[in-house]
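Heads up, the chain below is alone and in the form predicted on its own; it's given as structure tokens.
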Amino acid sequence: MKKVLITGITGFVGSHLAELLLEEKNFEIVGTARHRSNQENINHLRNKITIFSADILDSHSLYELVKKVKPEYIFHLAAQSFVPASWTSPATTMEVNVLGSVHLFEAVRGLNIDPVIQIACSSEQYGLVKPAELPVKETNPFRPLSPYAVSKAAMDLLGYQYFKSYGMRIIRTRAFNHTGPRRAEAFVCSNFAKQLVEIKKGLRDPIIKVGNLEAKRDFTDVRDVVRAYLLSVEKCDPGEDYVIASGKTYQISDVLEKLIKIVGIKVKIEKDPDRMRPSDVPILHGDNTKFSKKTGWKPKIPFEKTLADIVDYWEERL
């Protein structure tokens, strides 16, 4: 049984990763959760995993946890992960995503242990991509357009620095947009699905509030993404960076149309100024060639299936 530590296990991605590792049956899973954090995502896993109260901003608690667990794999998923929130709380975003990562790296270094560490970087750090630079590869320059993107670029570079300086086995994955059941309602696919199900159930007027429908995003199902994360610690090279993406882009207006069709209702679409960002990335389109060649990974779940599962999730909850 390999010991695995998942920071942020109660989150959207963390809970799906825990499910995958349990299916594999050869992992002992330990996860971190902040005091008073919402642990609804992992309630169904509670008797199969071990949860410790630890905040990545508390270097002492993180050090003591890593010392106790001595993991062979670490999946570093804990983060402030919502791009719009980084505009209102840029300092908090930087603190959690950058300083929290330093605390983890320093705990591992201070204990002189040698786990493989996957850090969940982001396609957002590429930011403004010129048309001639598409699809996005690992070699694309960073032109971040949000405080969140800056924080993830910094975390990414810290991972490289700790690898070069101390030989720590850090693998940097840059996942493009991923979604699926249990995605928080603040995120676009889940938000649209929840609004539509509420309309269908008569819980709100038949008006759906939207932000920028022109943006294009490369969506992958979260269950495919966590499979990629597991492959990354098993097969990828420490110090390297890897794009994880489906290679297919969808305009947000098309995503909304697909969801409306799945739910089967008629609605009025209304722009909401509060949903617009100060600056937005026009298109995110990833090239997964490097990662796929290294691991054999390819996405398996069709986007329409992902959207249908999100709708089912909200149907059950509302």
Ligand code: GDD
Given for the second form:
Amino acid sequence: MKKVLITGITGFVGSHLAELLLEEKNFEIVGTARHRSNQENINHLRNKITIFSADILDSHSLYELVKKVKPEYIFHLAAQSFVPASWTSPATTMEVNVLGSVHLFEAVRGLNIDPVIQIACSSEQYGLVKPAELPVKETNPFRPLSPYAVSKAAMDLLGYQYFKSYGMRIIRTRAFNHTGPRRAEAFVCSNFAKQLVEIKKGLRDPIIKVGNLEAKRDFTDVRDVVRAYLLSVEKCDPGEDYVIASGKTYQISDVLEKLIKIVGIKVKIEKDPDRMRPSDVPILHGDNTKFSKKTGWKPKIPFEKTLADIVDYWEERL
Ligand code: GDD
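Return the form predicted together with the ligand of this protein as a structure block, the form predicted on its own having already been given.
The next block holds the full complex; its first chain is the one shown before.
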């Protein structure tokens, strides 16, 4: 049995990763959760995993946890992950995403252990990509357009620096947008699906509120992304960066259309100025060649199935 530590196990991606590792059967899974955090996403896994109360902002609690667990793999997923929240709370975003990562790296370094550490960097770091620079590769420049993007770029660079300075086995995965059941309702696919199901069930007027429908995003199912994260610690080179993307990009208006079709209702679309961002990344379209060559990974789940599963998730909950 390999000992695995997942920071942020109660989150959307953390819960899917824990499910995958349990299916694989040769992992002993420990996760961190903040005191009083919502643990709904992992309730069904409770008796198969160990949850420790720890906050990545509290270096002491993190150090003690890493000391106790001595993991062979660490998946660092705990983060402030919602881009708009990074404008309302830029300092918190920096603290959690940058300082939290420093605390984790320092805990590992201080304990003199040598786990493989996957850190969940983001395509958002690339920010403004010029048309001639598409599809986005690992070598594209960072032109971040949100405090969130800056925080993830900083974490990414820290990962590189800790590898170079101390030889820590850090793998930097840059996942493009990923979604699926259990995605928090703030994020676009989940948000639209929830509103549409509410309309279908007569819980709201047939008006769907939207933000920027012009943006284009490269979506992958979360279950494919966690498979990629596992492959990354098993097969990738420490210190390296890897784009994890399906290579399939959709305009957000098309995502909305697909969801409306799946739910099967007629709605009025209304722009909500509060959903617009001070600056939004216009297009993300990734090139996964480096990662696929290294690991053999290919996304398996078609986007239409992902969207249908999100709709089912909300149908069951509402
Ligand atoms: N959330 C939201 N709500 N987004 C909307 C809406 C809406 O009502 N209407 C349009 N959008 C647009 C956003 O402006 C953005 O262009 C796109 O839909 C996707 O928004 P999100 O789902 O909030 O994701 P994101 O692209 O900002 O960030 C996600 O992907 C990153 C990887 O690129 C997050 O999962 C990040 O944590 C992740 O790093």
